[in-house]
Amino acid sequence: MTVTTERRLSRLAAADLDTMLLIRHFELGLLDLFEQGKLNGTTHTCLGQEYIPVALGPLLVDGDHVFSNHRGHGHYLSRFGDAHGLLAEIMGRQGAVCNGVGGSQHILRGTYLSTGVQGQSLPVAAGVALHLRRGGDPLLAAAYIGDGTWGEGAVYEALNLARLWSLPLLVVVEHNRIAQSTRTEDQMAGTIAGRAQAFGIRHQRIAGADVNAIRELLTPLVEEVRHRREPAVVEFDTYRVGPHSKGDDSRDRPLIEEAARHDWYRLYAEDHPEQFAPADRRQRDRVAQIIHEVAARPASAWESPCA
């Protein structure tokens, strides 16, 4: 089943809407670094994709595990909204939430954990959804992943062991049309929908950035996973607006326009001008003065506890 919110997005509550626009300037920060050499390695930014871990925040709980990916700063900002730590781990300075070992893609606190290593988290998903479905409590496991990783084992295997033990396991597809430089129609055959429904999965896919209308209609969804051990896909037909990675876009200028049609921060700020304007403003104010501060700070530093 495909539901397609509205064009018009509908007006966010101001914390939903602060929220997505940190994310966005917290990403668009992170590329302005980049370009004057001031962070090391590789970033993979989620522009464009801000509303998905925004519209499902308020749908867990703290005691739900959440496993991420390579393109997780949204997922992690929308659970902790930790801007500070955050980049201060990017950065590797004093206040990482990792001491600076993790950086952009491996991130771990409390029951949150990402990872760049593709598919790797359905598998550990399942395992521990198999936990909490022991533990008695009605908590999930929630997995993000992207239409790319589909290519792995692992998915299958998760997906089959999810379905015969009725583990509460929540698979959250970011399907952006397109795996590094790859575009789905020249890698997958046949449709996530179909390989959910081969397991016996409940899939539901949605077209649209409208938050509160996604979040209505994923409730009650959640809420099966959660209480009935009912595991579901749910795949959300989105568009990456940035890079694959810090500036490696490989697509055509037509994809790039079509992301850029859909973009979200475009559609809100027509939409919703008089509400949009000033918390824009704030927000990228906001991440402005966090880059100031996390920049002035000195180097992280961590010990092994088995020194």
Given for the second form:
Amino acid sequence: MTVTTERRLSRLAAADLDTMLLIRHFELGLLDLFEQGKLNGTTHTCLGQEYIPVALGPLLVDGDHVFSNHRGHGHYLSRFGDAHGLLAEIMGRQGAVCNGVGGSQHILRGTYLSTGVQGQSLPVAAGVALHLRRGGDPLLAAAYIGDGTWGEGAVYEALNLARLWSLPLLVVVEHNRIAQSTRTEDQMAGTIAGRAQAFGIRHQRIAGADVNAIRELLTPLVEEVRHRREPAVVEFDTYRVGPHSKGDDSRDRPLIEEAARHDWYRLYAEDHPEQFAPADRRQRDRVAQIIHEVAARPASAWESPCA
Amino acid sequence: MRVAENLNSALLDLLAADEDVFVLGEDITDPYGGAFKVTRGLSTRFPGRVLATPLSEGAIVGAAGGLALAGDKAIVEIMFGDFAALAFDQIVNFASKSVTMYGRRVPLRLIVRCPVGGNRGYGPTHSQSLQKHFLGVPNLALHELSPFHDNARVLAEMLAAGTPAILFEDKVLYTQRMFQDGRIDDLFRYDFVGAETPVARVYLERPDEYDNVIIAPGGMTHRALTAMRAAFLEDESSSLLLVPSRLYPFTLDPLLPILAGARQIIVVEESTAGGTWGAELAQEIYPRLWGRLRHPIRLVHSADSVIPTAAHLERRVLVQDDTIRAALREADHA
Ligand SMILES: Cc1ncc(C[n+]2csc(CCOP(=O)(O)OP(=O)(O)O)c2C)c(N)n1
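Switch over from the form predicted on its own to the form predicted in complex with the partner chain, please.
What follows is the entire complex, opening with the chain shown before.
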């Protein structure tokens, strides 16, 4: 079943809008830092997809485990709001969440974990869900994956286990129509819905970026995963507004423009200009301040456990 | 007691002593009890924690990694060790990485049990010794089953380390008896060297009287003993055999005085040629004993070949007792 949320975006609570804008400016800030040659390695921004983890935020509780992926800054910021720690991690500065060892793609904080190998997290999340199931509390493991990751066999092994063992596993798919440079239709036969159905796993497709409507829709579904201990796949029909990593957007112009047309940031600015403008300015300034502050810190230190 | 029974009771004791221990694997539940019967009886006693899985090596090790991440202790049986190749990502890129890649130590108590080795006619994809493919991975310990080392202690050591570990189990050992009380037979005695991870030392009359020293993982024990017996009876050549439980990382220090006294050091393993454990061990020994070695370290391993199914062909490829016997003879004439 597909649910398309309203074309006009409903008004957001200030805190939600702030988090979405924090993520937006954080990501833009990273691309800017890269351009200036101030960042090492690579990073994947979630421009255009910020609303997804923000919508899910209040549906998850502290004891839930969250598995993130390469495109995880929004997942992290929506859960912890800790832009300083994340930026320090990405820049290798003091105060880094993982002392600069993991970097953008490898973060562990409490029950939140990200890894950089596609498909790897789902079996691990299934194992954690098995642990949670046995513990008896209504907790779940949520794993974010992209559409391209459905090419990995590990995904299907994990879905099979999750259904077979009735595991509280919530698979959140950010279907942004592309994987790196490959359009989804060039690498996926059939549909994600069909694949979920093959395992007897509930599937919910969500189009549109209305955070309030998404939450209303997903609240009962997430409760079911929690209490009935059944896995579910929630597929967000979304758009990657920025490049795959940094400056590597090989899409044709019309596709890039299509993504921009669906960007919640632009849509929300149109729908709620009086709320948007000052909030946007505040978060832009805040991120600039954070970048300034973190960039001035000394390098992170790591007590190598192997030494 | 047979080696498989010792392992079975070690698993049973772990499950009984600790509510957080899980055992996962294909076909491991009763009445079947696993392809090699090592898990027999466990699921009947602990139905919720001994779980038969689908044929999904990657997901089994991944789920075990998830249990370990959440604080449980997980033991996986890979039906044939060859299939650990399908779990390589979970072992190398998830479980072992996670111990340190998040900038602080994250203990992961995970054991992957891999029945390995040939001489049973299972053919090229069910007979390999894959140890060498897992060497040198940070935070990944490699152990091998042996008839000397009590598995209760071995499993406890592996879990206590807080890093993922693989236990390689040479299938030919399952039906052999565990050695006891320092005595193997009329000829050979044994004791242990080293405290942290003890190495079994097999000797003739006295542990300090020997010509050559053989270092071999548990699966090679009986072939090595046969060769040592023949060398002694036919050539009056006496050898010492060192059988470690942990292959990697290898603790060399307690063995150095022993190795320094050898006419020749011979490292024996069943792996096929190329990038072997023996080569790794030799490069650790050379700088430590340079100037004191009387001869180059000799590496004995199987041929550079797939492992054939037919008995007469398989025999030619894999290390046998006469391969070791020949190495000892050459050592004596070196
Ligand atoms: C196993 C594996 N193969 C390849 C890659 C390289 N890689 C990183 S992101 C990516 C695309 C992933 O696409 P998708 O799952 O759709 O997520 P998106 O990038 O669109 O968010 C690829 C191929 C990887 N990280 N892991």
